[in-house]
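Here you get one chain, nothing else, as structure tokens; it is the form predicted alone.
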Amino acid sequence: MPRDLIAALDIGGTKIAGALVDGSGKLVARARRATPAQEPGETVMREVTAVLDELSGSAQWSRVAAVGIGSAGPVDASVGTVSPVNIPGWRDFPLVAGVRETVGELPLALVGDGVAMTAAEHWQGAARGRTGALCMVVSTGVGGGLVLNGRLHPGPTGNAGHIGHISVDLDGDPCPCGARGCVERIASGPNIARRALEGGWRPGPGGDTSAAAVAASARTGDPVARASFERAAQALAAGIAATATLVEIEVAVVGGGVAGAGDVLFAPLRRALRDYATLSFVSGLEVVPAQMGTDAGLVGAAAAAAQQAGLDGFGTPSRELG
């Protein structure tokens, strides 16, 4: 039986999603549960067991190679421990030992959630074939992930990447991670909403305040809706060129709910990062949307086991894995 397969966790705030990836990034086996936030963690591992139990009774399991973690951060891959800021029960909690419960000694890799969102989009997304990019996720927090020299790049506990507290403004707003002026501060969906609020913004009949609503305010010409996502771009901005300059990345990658605004952000984002990546080495630097869509925690995983697990049969090979 060969061993083509790679097992995927993709582990959230809100659901614990498992799946059996091929080398083409098609999920075979899907096991999706609730995450059981506000309990005690050993509830919410349950739940993981219960999603691993569920893909390792599938006739395919015999043919899995390695297994794949990403998980809400901040993650410790050097240790096996994770502590989301969305699950209060998890507080440096050994993922790693209780996965390890259920599938044994196969090789293994745990990831942050952006991380393994850049994986994917590397492998069969936005930044296939670069061998620079910043890849990441705007929506409820900002985070990202690297791919250097072609290859994903998690650094040793598997947060590298994590764009979202770069500190943008030195005398910026308080961020809950401890700094202040942080890019998640400034552009994450809650901030755009709380800014356009703050700036006299009112929301429509329904009453919704998401950064969905001020989005769609700003494609109606409204201007403190437009300001609020202008700040958001401008922020966003600020960190892909650091970034770009620091390590030579050739594309930056923005998914997330709040890249579904579109034009929205983007227009302005590429307006404001031609007056922050002025050098000539990062000058040419590109933007573009995810392509993954919701399977990229899922398919990251599995491309960040099978470079780890150095699979080179496993998709593309494994110099180009990630």
The other form holds:
There are 2 protein chains.
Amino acid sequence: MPRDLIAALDIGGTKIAGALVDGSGKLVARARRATPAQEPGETVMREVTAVLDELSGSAQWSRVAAVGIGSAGPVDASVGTVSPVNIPGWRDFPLVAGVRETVGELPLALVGDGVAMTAAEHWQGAARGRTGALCMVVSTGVGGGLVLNGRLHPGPTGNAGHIGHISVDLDGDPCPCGARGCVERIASGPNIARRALEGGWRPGPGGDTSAAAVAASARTGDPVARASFERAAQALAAGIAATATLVEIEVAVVGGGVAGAGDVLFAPLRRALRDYATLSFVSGLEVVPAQMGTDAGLVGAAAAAAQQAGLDGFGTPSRELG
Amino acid sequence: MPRDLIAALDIGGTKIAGALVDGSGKLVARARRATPAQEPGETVMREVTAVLDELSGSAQWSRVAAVGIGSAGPVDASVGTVSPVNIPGWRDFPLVAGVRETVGELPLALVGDGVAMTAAEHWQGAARGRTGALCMVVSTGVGGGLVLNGRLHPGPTGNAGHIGHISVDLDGDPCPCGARGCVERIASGPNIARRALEGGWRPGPGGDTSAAAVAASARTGDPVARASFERAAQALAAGIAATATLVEIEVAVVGGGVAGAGDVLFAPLRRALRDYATLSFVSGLEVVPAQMGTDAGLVGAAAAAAQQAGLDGFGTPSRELG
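Switch from the form predicted alone, shown above, to the form predicted together with a further copy of the same chain and output its structure.
Full assembly next; the chain just shown is listed first.
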């Protein structure tokens, strides 16, 4: 029996998804549980184990070569623990040890969810074939991951690419992370809505105060709604430009619910990028929408595990010098 | 004859230095010319050739295995050109082709001066043995370079680590680069002095308006001088924290004339870093002074060339997965 599948987990505050992923990125088996996010840590772990039990009960389990876990962060791949902001029962929780109880000694990789999404976009999405890329999710929060030298760059703890918590406004509003003026504090969906409301924006039908409702108003020309998206775009541009200036990337891939606003976000984002990405070696930087759908977390966790285990296929690039 | 030396060039707005560097980092031959920075590009190139001629006339030249060039930036290693801000006659100047006229087909690496300094600190200085490091020069400008996964990360064009031109104050003062609120615009020596003067600081003996004179006043307790260094420290901290949050580094190494202020800079810098480096995986970040002296550019250019050519010695780490 060839070992040609990877078992993938995508763990967030809402759901725990699992799949067996083949070398073309197809999900050949799936399992899923709701995350009991407010329960004690052991209760959450039981649901992870239930997902794994379902997968390992499948006839294909004997083909599994490695296990990839993408988790809401922060994670600590160096010791195998996770502390997801949205799962309070998990603080320095030994997720890897818990998963090993089901999967045994298979090669295993743990990365943050932004890193997993990046691996998926690099393998099969908008960052395919790129040597340097920043992939971002702009949604309730702002997360991301990096491709450098043609390879995923998870960093020693699996958290690299955390663009939501770099400060682009050092005297700005306090961020829940403890710093000030973070990209997320300006550009996340809730902050786009908050700023619009503070400016006098009238919520959408049924009192809808989502960023999507702000985007709908912006599309009809509402100046307050447009201004809130423009401010978000400015913060994203400063963060993307900083990343390009620091590590050299060719492309920034932007996904997540806020990216669903389309040109309401992307047009001012591309304009603002010209203001902040000024040096010759970053001025050609492209910004494109993400291409992977809701399975990106699973596909990417598989790709990250394949890269870490040195397996062929799964988008693993040939090894090259940095 | 063993090929165990690397020919190194360090090209800046003031001087063109050259050396033959051995595997222990010793400079076994040297040459040096003033940079005719305001002359036409070909005149500047003639001085580079003069330095190379002097080196290639040495008995040891036959031992040279590779050539490393560190140049004031921006550079473009992908096409072999340089456009140093301080050498106006060089815009997209084909420096690599010019050097090849003397050195022939030896393996050759071109990197920015911040990258070269970083290679030196990683090989023999304050970043030795580190898996992830940001090395910075805070002086007339603010430059830098990165070590990721235990290796120098020059980026495809040799400019990675340009921390001086990331914006940490997106609505801040215009920077000559075209952006706003760049780290350099707040933290460079001339900007420390400018801010102190604007606040009413009285210049040092003989009308000395250098950052060193501001540091001397700060040491005697002058509140305006201290405040100017504290603001610089805050911008540097925001930039260092952003770097750590994006790529995961263990240490930031700070050198250059402004770092010579010692605790006047490092004490507020370490304090400010606690305000901006808040996520678990960056909160252990250290900040230390640079250790390499004035030959860092030459030693580092040699190390960068050795890494790129895959030569052993010269601090070249064993190849590892990213």
